[in-house]
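Coming up is one lone chain in structure tokens, specifically the form predicted on its own.
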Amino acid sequence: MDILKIRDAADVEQAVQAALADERPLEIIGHGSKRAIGQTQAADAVLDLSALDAVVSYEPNELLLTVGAGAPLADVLSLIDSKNQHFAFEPMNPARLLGTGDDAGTIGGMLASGLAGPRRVKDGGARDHLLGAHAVSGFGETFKTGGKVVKNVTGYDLCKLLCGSWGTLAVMTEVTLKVMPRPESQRTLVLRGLDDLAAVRAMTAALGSPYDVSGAAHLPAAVLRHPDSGMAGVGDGRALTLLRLEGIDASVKHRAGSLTAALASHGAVDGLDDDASAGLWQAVRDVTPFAAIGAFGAWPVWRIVCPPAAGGRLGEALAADTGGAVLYDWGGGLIWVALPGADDARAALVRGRAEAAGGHAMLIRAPQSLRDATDVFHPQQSGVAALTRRVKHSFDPKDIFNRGRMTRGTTP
């Protein structure tokens, strides 16, 4: 397969204009940490984006940051934390769960995907932070979405639909986002030895409480036994139930002990300091404990979104019936399930468990051959699919872009 390495946007237009001519489907990439999610892609040329790297812009005073797509995560996490300041959403990197070595991947892939961690609950997602982007759409002309203050949009905000929409649209070059200053300390309460049902009402009461949780996340024992689940030292073989407070010294303290006599009823709280803190939560976002190299590695996992009143009921009954295991995050809004090996990962059994919780599963990791056999997206009610269809047909007419990534069966 042909890999066109472009050196600017203006490469990227004239790449797609060849692509239309030829009709020619394109894979997008950037460092492509993240080509083994989704459907296996119908396409005759690869075009990397990783030349787009340049840091256009940064202004930590006006808390703006303009980057190329192709600009290194890592870099960016590296040149904003020295300002003390960060990305909101705690995007995730996958790179651990899928064994794709240490490469945290781009913006541009960051944005394409839309995984935030577990302040998402707080802070939203990829999609709330970012203010502008300068892309090429199928028809091989560069368009112009949002711009570099919050109240900018009129019309169709385009920015919410290129986050999360896996290269399928259009080709980012250049990102405007909005960075925040990184909270001052952050502290972990914990309790010891619910189970899922308890663990979410426990969840459900602190973030409904007024002490600003950032994140609350539930692991069952079954994940914290091994020593490669990235809670060493944490665990004492009981489930763990993590509820994180984050801003001023003095605020975090006074919330903690807010709190703590808050959840008195779920049981007794015990706490972490900053720096274990930080471990366990970045351990959360990506899903350590389901890592490709630790006990779960041979198994698919599978990313399933509910309404947190129900993840509880519906992680507990999935373990049960498949001998598999759950971890919760946003209060039990994100539920990540890795479950034995069987032709099509128990498909049929998850997404009609999620349907009836008012969910969609996504199967995050799995071989090819196995995503070759099964949906990889939740496949959408017939009236959100032909709305889906219209939407890429705006952007892609020609189906250039990721063809098949995010459709089973899709061919050139």
Given for the second form:
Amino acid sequence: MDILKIRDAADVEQAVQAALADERPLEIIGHGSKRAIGQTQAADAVLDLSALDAVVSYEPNELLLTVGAGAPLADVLSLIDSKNQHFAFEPMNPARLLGTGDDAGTIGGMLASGLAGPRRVKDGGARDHLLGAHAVSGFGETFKTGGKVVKNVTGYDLCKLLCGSWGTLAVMTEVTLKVMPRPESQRTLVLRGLDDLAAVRAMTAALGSPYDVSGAAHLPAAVLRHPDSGMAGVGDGRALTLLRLEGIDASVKHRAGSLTAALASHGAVDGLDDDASAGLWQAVRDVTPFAAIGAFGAWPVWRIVCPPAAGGRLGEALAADTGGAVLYDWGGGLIWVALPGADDARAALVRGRAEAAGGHAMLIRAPQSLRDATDVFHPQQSGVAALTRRVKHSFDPKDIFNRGRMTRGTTP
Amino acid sequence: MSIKMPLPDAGVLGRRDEIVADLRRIVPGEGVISSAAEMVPYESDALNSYRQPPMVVVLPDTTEQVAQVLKYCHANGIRVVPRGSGTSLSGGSLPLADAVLLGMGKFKRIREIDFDNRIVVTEPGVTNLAISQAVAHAGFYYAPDPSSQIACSIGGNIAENSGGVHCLKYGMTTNNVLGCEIVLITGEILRIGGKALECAGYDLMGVITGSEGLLGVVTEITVRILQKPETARAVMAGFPSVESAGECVARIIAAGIIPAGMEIMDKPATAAAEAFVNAGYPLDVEALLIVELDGPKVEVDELILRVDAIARACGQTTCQISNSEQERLLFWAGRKAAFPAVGRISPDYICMDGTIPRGRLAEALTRIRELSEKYQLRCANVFHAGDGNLHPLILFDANLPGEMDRAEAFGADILRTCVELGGVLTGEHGVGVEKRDLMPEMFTEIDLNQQQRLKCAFDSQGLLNPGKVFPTLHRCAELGRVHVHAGKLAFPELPRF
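Structure of the form predicted together with its partner chain, given the form predicted on its own:
Now the full complex is given, and it begins with the chain already shown.
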């Protein structure tokens, strides 16, 4: 298969026009770090955007960053870190989960996948931080949407659609993101030994408090037992329920005290300071307990998003029914489920239960044969599915971008 | 009214009586209003220099009725203009002579409050403030707070992606909604998202929010609610120039502080507000900056000191720090009343809404002053300084020949300036009819075509709210055509591996 190395944004337009003329579908990649996610694509060529790696402008005082879509996420993070800033949505690096090395990929991939970390409960997702984009549509035309300001309602907010569209709508070439000041300090409160239902109750109480919790995760004992869980040394083998507080030091201390008191009825609370705390949250963010090289590495992994308060019951039932392992983020609103081998990763069961709880499930890790036999993305109700197809068509009528990645069997 | 709207469809107008009768069968009783006198209140929204009686007003009170009305209009090629509380400042719900005005005011029920999931499920006609009031007993509130919040409906907030003073820290509407029930023009009822933080598939909620009533009619909304911060305090600092106030804003952000709100008023706006509410504003300063910090008391107290130190370094000449809730509200009273206050010193005014990069505030103000000279019209300025959103208020007298046209030309020049300075036409009021014809200042035809293609995915006949947002309307069939550039080599000139 041809790999087309794009040199600049004009190349993208040209390549897309050529692909249109021949009706040859393209697989869009940055570093290719997330290629193992999604259905198998029908691509004739790979469009490699990694050369679009320029930092076009970074204005810390404006909280604005404009970069090429191929800019490496790791480089961009260290750039903004040097000004004490970050992406508040805490982009996940799925490399360890997928077993694809440790490359965090590119900014374009970060946005197209839209996988946000623990702070999503407080500060939103990738979709809440993309302010503007230049992209090439499946009409072979370069369009822009949004702008380079933090507040803007001029025209439809196409940025929202681009985030989480897995490269199926348009090829982003340059994007403007909102960056935020990095909190001065952080502290994690820990409750030990709670079962999943009790843990979600404690997290619900914490997130419903005025103490501005910026992370709420629960790691059942089963996922902590393995030395390669990324959690080594933080516990005594009992389940951990983690609540993160961030901000200026005085405030964090004050809130830690108040929250500890408020949670008294849920169990004893102790604290972890900066370094240990940061490492833990990175492990939660990247789901390292289910890392490909770890104890659960051979199992398919589901990513379930559901109403947070329903998470405990859902996760517990799935673990019991499948013999799998679960871990919870977003106060119960994000459940990662690793379950032992089955031809279909128990899709009907997982999806049925997720839907009953008001959620949806994506098969984020599975061997290709299993993905070929199962819908990776949660099937939608027919009216929404039809609208989704019309939206796809309005950006990419010939279905040349990442054909089939989000929809199994049929091309949308 | 100087803007051109789509020509009325004579065929539809000719069938008016029949259409009214058909609509009465769908929405019985007082739900269909067809007499000229009773339709007067619906002739305009808060952009009241534009007026147009609708063909008929329909006020459904169930989702099923909304679906039946839209399905009927779709089958009969009748245009529909949705309306919430009619507080749009951009003419988003301006009627059309041949269109059904679909008022959502009867959807007034909050359907569910779920504190555990921190959400409220509400009908679209509920006011923004009523949501906060409904959850206040448990210490919660709904964060976006447009200044019309006692009147504006949450459905209208979705349509306009409304902001407010506190959106610097807490986000706009789009950052605070999770799902909706929406009726498409075909009458199809869809559920998008729900109580979960993300929906499956494309983020359709994200694009419905801010679509100005062009994509569908929302009949139920799920919003996030937050716990109220423990305390809030405000700093009010006077500066000898707008430049120094702007510099202060930039340094506060650069110091890693995101205040709950950060507002600047220039001298004319300060004077008008002070005369109206006697908030104790200093009248000898060129710019007044109000910074609000919220959170735990210990945090607020420390940040107040940091902000005060920054303001000193930027040359503040007056400074007050609120020591009580009463005092904090007094600081805000003038700012919140800035529009009516300006209304008292001028027979008419229009409010602009461009956004610029924060760092170019002083430049923008200088340009606005020059334009004020050129058009010989006064202008008072209030800014959401934290996010660069300007609200210049242009003062004029519509009874003087030519003043209204001059005011509009002045406003258009301000918005062009915003785009020139790297900003956008509208930060929170929407495009509507008001800024429609300025869209090409910011977007190319290709950009606008792509947006209209999305519109086609929701409404292929262009029946929902036509004449808003887009300066020229294209047929969907024409927009959907792919122009393959013949004779091109496959992937020419690109390095291959």
